[in-house]
Structure formats: C-alpha cells, structure tokens
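Only one chain comes next, encoded as structure tokens, the form predicted on its own.
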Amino acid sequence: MRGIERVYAGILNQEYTLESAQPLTFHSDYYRDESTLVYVTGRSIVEARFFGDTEDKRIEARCNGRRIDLKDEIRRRFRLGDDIDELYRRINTDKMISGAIDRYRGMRVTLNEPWETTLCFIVSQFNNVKRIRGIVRKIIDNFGEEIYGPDGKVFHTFPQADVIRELKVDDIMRCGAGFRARYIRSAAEYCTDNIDLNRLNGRSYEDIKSELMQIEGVGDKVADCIALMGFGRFEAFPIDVWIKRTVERMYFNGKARRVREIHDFARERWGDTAGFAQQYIFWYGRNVMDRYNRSASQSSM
C-alpha cells in the first residue's frame, strides 16, 4: 500500500453506512473489529480505517494498484461535502424521522460508479442483503480482472458492462443470479451499445430516471436506486416493500397507497432531500418496524 492520506469526515457512522444495503454493502469488505473498509475502485485497492466517534470521524486511507487521488475518492464516495446537519434539519419533519435520525445518526448515502450501482440493484430485486452480496461477489470473482494487493493477495476489479455483455446468461446464472441473470446480461448489452451511463451525469433527475428505465429489468424502484446512489440525485425516492409498508403505516394509518401516491407524498414533504430521507425510512423500516410487526403478530397468536 502507498502512503497514508488523512481525511476529516465530521459526522459519520461507517457501520450504518456500510451495512445499509448500499453498493458498498455488496462488494466491499468491512472489518468491524478493526474499523477498516477494503474495496476496489477501477484498478485500485482502497483501504480506509475509521477513527473517532460519530460526531468527529477521521479516516486514514491507503491505496494499492493504479494511483488515484485518495482524498477525492474518499470525500466523493462518502459525500463528505454534504452539510449533513442541514440535511437532517430539512428531513426532520415528524417523530418517526426524528427517531430514525437519532438511531442511525451518521449514516450517509454513498456515491458509487453508475454501472456497479446498476448491476447491484438489478441483483437486489426480490432478494435479501446476504444473497445480493453473495451473487455480486461471485460475479466479481468470476469475471473481474485480477489485481494484486499487499503480500500478493488477489483482488478482482468490478466487471464492466462490456465484459458482462460477452457472457452467456448461463454463465451469470452460475453465480446464483437466477432469473436476474437475463436482466444483468441485457443491461450490460444496452449500456455498452446504447448508452454511456457516465454521460448522464449533470442531466436532470427526470432525464436520468427516464433513460435508466429504457434498460430491460430496470423499473421504477431500481431506477431510483441508481439515480440516488450512482448519480447522487437526492430527488430520487426508491420505493421497495419496506418503504411502502413503513410509509403507509406511519403516514397513511396503514392504508394501502399506490407507488405514484407515495412518490408525490415524498416529493411534497421532503423535496430535493427525499432520497436522504428515504435511506433513514428504509433502514428504520427494516430494523425497527419489522421487529415491531413480528412481535405484534406473535403476541396476537
């Protein structure tokens, strides 16, 4: 590893950030006991170690492989330029959000490479975190290029769309992708032949989402996940089963609402910070509401 770069992060809880079903959850390695994250970006292996408490986090980062601007990489990846206190002020509209902020304070929404985000969230459909991670890691290990870290340890690059495009669907299925394999292969072909995802940067949220939904297998929820975590568009409000249940329970007295209605509600309530609010609602729903619902169900038996 090359020399250490030091970055001041301010308010950051890396555990919540790295375990909350974002792309880094699926393809990086976080060693909780050492507070250390290791991940591959391009042909570079980044090792980041976290120091301090949530309110005063510092990061020491090192890199092996192709040289990159490490400070810029860490600041960009964890969106350290965001005024997180201001984001909290803007999304803190009610007791539920307030409770989620208190519980998960320091959880940031990361910014990731658009293709890796696209593949990760296609895999995420009708899936759980453990299985998503297993599938993504198998795709990386089977089809990424070998690069070498300290002591000759082998890492693999994240396979780009033009690599996946050349595979057979059966090759991808052997990674455990199931029915998603066809969509992964189709997305890789579309992103190689019809669209340069990186050229969507700077376009409006509506344009980005519309372009993404031209990809077979990318529906409303996945397009919003990509817009949020691959392009940094906080206007995006991904709606999966957890978000739908939590929003309906907390804001609509448990009454079912169409996805379009929930989008309209989120836009009116949180505006261009809706995506940041979504991550807190999502993680609150997964970890608090789910336990509450299971407990209530058991007590009524």
The other form holds:
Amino acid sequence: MRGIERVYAGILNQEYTLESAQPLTFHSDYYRDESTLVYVTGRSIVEARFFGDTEDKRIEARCNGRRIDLKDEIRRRFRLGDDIDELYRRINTDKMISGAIDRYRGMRVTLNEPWETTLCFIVSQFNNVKRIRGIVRKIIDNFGEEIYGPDGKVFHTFPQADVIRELKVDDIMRCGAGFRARYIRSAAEYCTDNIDLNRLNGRSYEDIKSELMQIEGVGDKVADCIALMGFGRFEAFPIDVWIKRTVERMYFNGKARRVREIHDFARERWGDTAGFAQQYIFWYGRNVMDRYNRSASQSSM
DNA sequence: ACCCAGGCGGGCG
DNA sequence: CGCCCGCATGGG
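Mind giving me the form predicted in complex with the DNA, seeing as the form predicted on its own was just shown?
Zooming out: every chain and molecule, the one shown earlier first.
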C-alpha cells in the first residue's frame, strides 16, 4: 500500500454519500471517526481518506498493487466529473426539495459495478440496512476470492455471476438471504446465460430497465436502482416506500398516488436528473419527514 | 411476543 | 390492470 494519489473532489460529503444505502454502504466499510473508506473493486483494495469540509473536499487514496488507475477510479466512483452545481440548479425546483438539498449538500450518487449493484439491491428488498450489510458481507466472504491487503489482512473479491450460479440455493440461504436466495441465483444465471450486464452500458435507460426486469426478483424499483447506481442513469427514479410516502407528503398533500403517477411526476419535474433528486428525497424522507407520524426510534441501521 | 424492513411474483376480481 | 397476500430472517 504505497503511492498515495491526491484527488480534489470539490463539493462532497462522504458521510451522507457512504451512509445513504448505496452499494458502498452495503459491501464496504466507512470509518466515520477516521473519515476513511475501505472497499474492494475488482481485485484491488482501495483505501480513501477524506479531508476538508463539504465545499472543498480532498481525497487521498491508495491501493494494493498497481492494476488500476486509482485517480480515475475515485473520480468515476464518486462522479466527480459531474457539474454538481448544475445538478443542484436542475433539481432545485421548489421549497420542499430545497430543504433536502440544503440538509444533505455534498451527497453524491455513486457509480458501481452493475452486477454488484444488482445483487445488493436484490438483497435490499423487504429488508433493513443492517441485515443487507450482513447478508452481502457473508456472500462476499464465503464465495469471493481471497486477496491480501497490508499486514496480510484478508479481503475478498465480489463473487461474480459465474461463481454464484454454480451454488445451491441453500448455500445462499445460509448467508441469511432468506427468500431472496432464489432470486440471487436466478439473477446469476440470467447474467451468464442471457446477457453480460456490462454490455448494457451504452443502451438507453428504457432498454436497460426492461432488460433488468427480465431477471426474476428484479422489479420496477430494483431495476431503477441498478439503472441509477449501476449504470449511472439519472433518468431512473426508484420508488420505494419512503419515496412514495415522502413525495406524497411533499407534493400531493399527503394523498396516496400510484407508483405510475409518481414516475410521471418525477420525469416531468426533474427529467434526466430525477435520480439525483431521488437520493435527496429518499434520505430526507427517511431521516426527517418520517418524524411526523412515527416514533422515530427504530432507524435500524 | 410482536413489529418491521430501499419489494417481488403470483393470484384474484 | 390494480390490489392483496405470503415470503425468510434478525434486530428493536
């Protein structure tokens, strides 16, 4: 672990970014006290430290070996090439969302490997963050390849689809995946028999989403999460219970709306930056709006 | 003991 | 279609 790369990140808050239920939240470790993220990408172990405040963030990163362009990896992972001021201008349509933007300023929507994103969000369904982390961790530790960090510490690569497909459903069940184990295995089969997900990279959002929804266990919401965080498509607007609840409260006077209507609303209002808006509404809804009608005691992270 | 969790597929009217 | 139900599991 030598060769520190310094990257200027501009506007970035790593805590909001790394704790807001994105794939890195599920399969990596962020040490808040040390402002340090440790994650595996491919066969590389990346350690990134964050310095400075949200308006002027700097990152110092290092990794084992030299098989990746570390600077490029960091810039790509956190989408530092995006003009975030422009993104804020485009999603800042009203007083409601502007509260969310102000509160979580610097939160980035990360870019992740499509397969890793698929597995993580299949695990996320009808589940809570703590358990998602535990299940994903066990799948990685049980089925990933061993690689070695500093001081001989053992890490594991993220098990690829061709490895998962050879497992018995019971093997995945033993990781605590429950009824999702079947989905995980069928996703692995689909991604090796029918399509290499990486081939979807150049395709339209609609194509990507409909292809993903061919996978058993990937529905409307998970497909949008993968399009958003696995393919970087900001047209995607994943609608989970929090988004639905929060959008209904913010924009529909608390009246129930169908998922279809909320998709239409988001597309009209935020267009091809809807996914960026979604992350702010999601995190704001979970942490702030929710206090109106819940005991606010079971945040379950 | 009970409730809930970044949903999904299948079955019903 | 739109709605409703069960689903594995562990933490609060």
